[in-house]
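One chain is shown next in structure tokens, namely the form predicted alone.
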Amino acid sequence: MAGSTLGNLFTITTWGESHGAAIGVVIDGCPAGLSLDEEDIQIYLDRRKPGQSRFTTARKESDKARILSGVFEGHTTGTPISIMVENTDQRSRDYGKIKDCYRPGHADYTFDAKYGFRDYRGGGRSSGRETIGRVAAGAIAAKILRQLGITITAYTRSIGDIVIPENEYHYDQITENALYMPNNDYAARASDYLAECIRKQDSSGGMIECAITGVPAGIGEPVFHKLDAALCSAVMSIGAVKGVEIGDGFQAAAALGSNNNDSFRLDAGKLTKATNHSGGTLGGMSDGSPIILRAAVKPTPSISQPQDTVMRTDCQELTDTTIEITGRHDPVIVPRAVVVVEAMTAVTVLDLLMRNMSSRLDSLIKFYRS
């Protein structure tokens, strides 16, 4: 199976299935000398693990990270880092009755079309549990970025039609509610909305916003490997994400150049922008402003309502049928996906920072002749 690796210099390869023995990631290109232990990774994994609230799946997984290689005496060695998380609460029997059905909104049909075979237990590689490897790698990337003065903050901007206005963000409240929203009042309203979704055996989507600060100007490539294109590609690779925008995003289509352009100005001798409609990128490169990214997350496709679909019979013929999906599923994916967006952003920015080290001769001279 191709397509499980991301990055050029700082690369990650995720492995494992939802109902297999374990799931994890191999990280290559991490510099030697980084202080790292399993707790650094666990902090991130705890933000995405199941069973955190009534709005997440009841699957009971501790999601304990185990570092298998690449760390010695508390520091990275420069060799590949392998991280494993065991699956301990698989209930494959939940999927036995629908193993021949193509679940609406899932990758069942496309996996069958591509490989002629699929792991029906929770979706296999297309399961949300695959993101464990991404989050573990993102924890390492984020720790490196913090040493460079770069911080990444992701949060839930909206659930359904409940959207927090930007002037009502309170970042200190993000971890005070189960939905990771930067406003507890809006989180309470969203909770009531989700409770109604559960009552109706339905699910909801939402929007995740991510702010990256401290990235110097000039990171990213001006043609095929633009910073915004790389970020969108990485975040769009998260299974439930159906759209990504940078800055004003799709609103820019209705704007005028006179109000969409960000004017430059000097502030204490430093070049800055008066506004940030571009979301921190210009020409595919960072401009020194905060990078603002948003990801649209679809409603959880596994719902208990009857749904029309198609199944494959014992004779390998296709026939119409109706299914009702049972088992343990999140009524909303957004809260647990917040840290996944953060992780993919960290991995992407770090990889581009490393690539940027060779863009200027004076940087090479400074590094090798200092």
Given for the second form:
Protein chains: 4
Amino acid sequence: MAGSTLGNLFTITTWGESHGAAIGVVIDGCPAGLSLDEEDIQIYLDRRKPGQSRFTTARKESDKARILSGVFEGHTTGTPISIMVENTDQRSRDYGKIKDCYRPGHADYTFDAKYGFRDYRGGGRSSGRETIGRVAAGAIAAKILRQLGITITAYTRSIGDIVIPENEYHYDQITENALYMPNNDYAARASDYLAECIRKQDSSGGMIECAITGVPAGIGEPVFHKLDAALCSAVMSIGAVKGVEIGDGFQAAAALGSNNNDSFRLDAGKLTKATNHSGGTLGGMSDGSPIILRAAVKPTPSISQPQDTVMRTDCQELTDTTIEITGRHDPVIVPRAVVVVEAMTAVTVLDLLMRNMSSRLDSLIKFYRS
Amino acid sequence: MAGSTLGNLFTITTWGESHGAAIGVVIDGCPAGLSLDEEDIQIYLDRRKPGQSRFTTARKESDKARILSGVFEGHTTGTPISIMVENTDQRSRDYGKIKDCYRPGHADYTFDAKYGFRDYRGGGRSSGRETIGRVAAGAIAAKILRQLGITITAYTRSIGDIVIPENEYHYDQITENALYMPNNDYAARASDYLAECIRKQDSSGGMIECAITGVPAGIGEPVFHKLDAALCSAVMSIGAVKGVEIGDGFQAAAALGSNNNDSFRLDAGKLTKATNHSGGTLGGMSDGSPIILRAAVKPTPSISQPQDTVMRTDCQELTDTTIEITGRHDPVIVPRAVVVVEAMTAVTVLDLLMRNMSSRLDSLIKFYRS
Amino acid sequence: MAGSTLGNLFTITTWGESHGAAIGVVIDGCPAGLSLDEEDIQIYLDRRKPGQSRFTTARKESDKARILSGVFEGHTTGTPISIMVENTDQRSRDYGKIKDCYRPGHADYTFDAKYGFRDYRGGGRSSGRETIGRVAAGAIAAKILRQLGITITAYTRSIGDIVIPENEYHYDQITENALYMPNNDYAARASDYLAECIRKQDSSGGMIECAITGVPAGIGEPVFHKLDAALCSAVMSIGAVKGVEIGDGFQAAAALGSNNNDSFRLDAGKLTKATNHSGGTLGGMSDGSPIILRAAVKPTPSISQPQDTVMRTDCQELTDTTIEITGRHDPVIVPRAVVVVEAMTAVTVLDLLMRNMSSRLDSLIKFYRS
Amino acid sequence: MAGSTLGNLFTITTWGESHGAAIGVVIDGCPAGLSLDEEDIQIYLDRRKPGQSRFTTARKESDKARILSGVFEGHTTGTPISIMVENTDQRSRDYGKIKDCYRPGHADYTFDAKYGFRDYRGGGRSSGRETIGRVAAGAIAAKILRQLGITITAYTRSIGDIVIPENEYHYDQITENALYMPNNDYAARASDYLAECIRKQDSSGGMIECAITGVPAGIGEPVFHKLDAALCSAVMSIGAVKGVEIGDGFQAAAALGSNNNDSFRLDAGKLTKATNHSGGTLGGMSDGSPIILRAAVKPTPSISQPQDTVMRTDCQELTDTTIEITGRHDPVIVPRAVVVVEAMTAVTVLDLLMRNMSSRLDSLIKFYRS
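Output the structure of the form predicted together with another copy of the chain; the preceding block shows the form predicted alone.
Below is the entire complex, every chain and molecule, led by the chain shown above.
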């Protein structure tokens, strides 16, 4: 499978560069009959837009989504849905040193190493703008999941070393602060910290957490396309993510079995778990509990401090240099990446739900003989 | 793609249950011309065998690998390589409560939920024995990688809260202790801790680290089949793994950009990085530095303490109960999983190296026109 | 996807060479709950066995199928089903000129060209024995399809220029003659023709036809994984097949639209077609009529007449030579390939039926919310 | 894999409906460094445009291709190439009976059966306009193939029962007549026949032949993704194709082995074949000879004669009716499909050439160690 396609039944193929003509996604395998219009997409895209707070760049991006196919009379037809956002800011400009330099923490060098050259305008394909296609696809997947009783909520768990303790989550506050944190007090502290980062021409990392509720037990395809493996891959494929964990995750490495095991119990005749250290998966399949995933996001690599790096001279030779990355840049990637995590998660869960439909012969018989 | 197949060009399909007739793997897409015999496989399989120390179970498993196809006159032919290990211990026995109970921390319940019933003998498909096929495939991938100058070394970084500090790694000691730790002193402490776990009828988690050296820059397929995303998925698909990180991983979430960015510099005319916080990937492609991956492994779920759980009665109703899992069980999964992490990593890297060959038109032209 | 795996949800991976240790298949994604034992497989394998008439070789092949995984207490578990047939005749022998010659009409040369060398024993991977794995997988698919009310019947339509006219089919006679022809009189004529071929040290081609009934309308995935495209690919992948057509096939190239179009009409309130020129597909999806497929099978390439060819000398140089292929060989491939066509068809239809389950949102909602 | 994506390394994903906003394709995995501009695409698109002769519809379609991504400074970057053609004719119109009727020979009924409803405007996704995306992708693949010394030539071999004998091919005449036939005399006769069809409000089928030269031996992935199987699937996925054959194809079914086998011989030290009955493949891999493929194309299903059919009433009940399909329609599909066959062939061959690069270990070593 080529690099820009994800999924088996509900597949998404993103395309586009930061400063190319447009950016978009083709969603294939979307079930027919879903009520869908451009506003459904736009609501999600707006969540990743910059300029929403002083910690996201003030660049003006209109990012209006157009649905070009796959929807007829307000409903998905089952055929590929093509969604495009035109890049309004494509004027030729002077990219200066960025054209020849390898920015530390960016993919400039690796793109050159792989393909022999690169589209250096604004990060090209490795720009955060690539996630527009992911988010548009996620909006559709999430809309379907809601109809199945499944909700996905992502939020900022930490910025720098400001981490919200688990018992202080207030989910209703997530949309009350520009950092999408489920605790306004911690958000205020994080804001101060980010203001300090800006002053120091520096940036900060952070952590995104995502909770998925309503997934029936048994979703995921052992042994390689397990739910947790698929979620990790999807989330790790987001540019700045450096680690992913499920449930207790890395804490489980220090735990005892007697504590880490979640005992089963009956609650009103229904099997439940007394705890959820597993984070909603057992043997790589959903176990009916909320699925809890955390992603570590590195600090924004673009900082205006001078940094040592290497550049390619006109005669294609490498030479040492320093670079200061000018322009406005978010001091933190996390808040804008929250909706991207939600989108990747939605796409992955839906794909595995569709895949699961043929797991049992009796389901197949019921589907085709009734 | 079905659940038990991994990879795009170098693909592996594992099959088999813990107490079925046999267990195995089919490797398809292996390049022709590799010198290969059963001993190459056996060396790897022996590393995951139990009974090697007092912390791995004393069960006798012979696990002799047979190559059934794809090798002729000592070399791979390019056709599928089928490798099988017969299960010698298949005698009918009384599985007692395990047949009807959902063991906490195991996949019993989720297999039932997905498929309607399960092979309850020894964990069936979710048994650690399933990794035999993975390790056999990894042995082949690793042999090819060595011929390309790529080495993969996995080891135990921590057991419980006994974590080897990064500056105290002694790689030559990895094979000197039964826990595969790169520090014999820490291994001794971990042994004491595990002895204590056994006494308490408990088990411990731990962390595996894996270093891959020699991978040229540019390997990985943006934006979804990135090297880091593929590695995470492959490693997360191992039974007890609950988290995966690359480079600084979750530490990057608390870091500053000025510190997290690795500056580039020239060393004898060659581009290198001053540090390796990124863990060898930028934009999801290898950057030429060692690739560093860590996996969190949960404690062995089988413990002999009584645990609350739910069972299915003869009339298929659920009822609360308690279970004590008898028999000998490893107090820790980590040491036996080290070679599995190495195998999954080898398979993933090789697949992406093969995939990368057609990234540039000039390579294609050179390949077919010379 | 590697070369020896077919399918998306119901996937089969065949492995093994003609004179290797064994030959087999791994079926992954088979729905759980199917009653299955080795006899279900054996019945199909026996249909492709040689030695059943004077027109199939008298070589003794026992071909006993063993199920190694994926079946527990008589039912499929949803995990990979590994099926193996040991090659009983593996004694070392003198392969003589075959080792160094490129047999006309065989894959000897192309295997060498691709992989640098080949397993020359009995055709290696390109032997007809490779179809054992296909047929075993087809037996399982066909058993599932029967439970969905779908039947697949393949038979010999022609041998040489002896073609049964469409209005002289007697399906009950298919198993009454060794050539699997639905007309005993034509079968008798074909027998005489084949006897003549043997006398002349020659071989004959023929045509296989396959009818699939009971497939509901709408199966197939436009625009590339259409039902007809998938069937063609699956059947064309059988060694000696050189052409595939659906419905009127090549006759449609000479037809008028007014004649080729099948008009729709209501029959007891149900939509039917007045004719079936389309062969059961419209727009690449099943239209509810019987699906009719025909495959052209070339003559057995192994003939004992002397043939011009090229050989590779000890010093790896090419030189002109002639070859007479000794041993007994079927004068016609068709009768033994009938069950292989049936198997490939069954596997393809089942895969697309499973894939179709998530085509509509209302199905998805009904599946997960009821 | 979802229905609208084809290929493994060089993948194409088409999207769009006949009367939607636009129609397009995303090509992923295209090697970096190919010189490419919109004119390269347009030349191919113009070959499938209607209005070029009196036998193709006079509808005005501008079909201007825009490249939206994946090309920078005139060269492909290795990232997804998105190509879009806006549909200029989208005005709301009265679709009359077509909205509710199932046109004979069309996919109206099967789309409804699969998805519950359909985009009835101009055939929706099953319109011939969908091939715009295929042809755009084929233009790129063909440009790469030419740089590898591979040429693909498709042409009309027959219309109705007017078939050009093989020894009367004049390839230079293909572009000299509106029917793309390699013989102007036969083209003139076919023109008369089509004029007659128009007079009778009828349509005609025909046959397309395609010759691929310059493919090195060994391309194709046994046993399921063979070159011939992949070509058949790709060509059969074109709307009106009902049969595909390679080399002698269906004639081989009536042949003798002594005649059908192509003997090998040395020509100036190079292995060649004395004949090419196999059509350039042996064992599903290219054998170095020209690859010859033929596709049977059914008559245009849209004819203005009255036809019996079934319609869906306002209350969703089915009822018998008759339909006359008004508007101008090509009396034959073949000439416009010639370039589509060429495109599908190019895409398939390139994908398998890329796939073949990792077939041998020595190639892998040479690629990465030099």
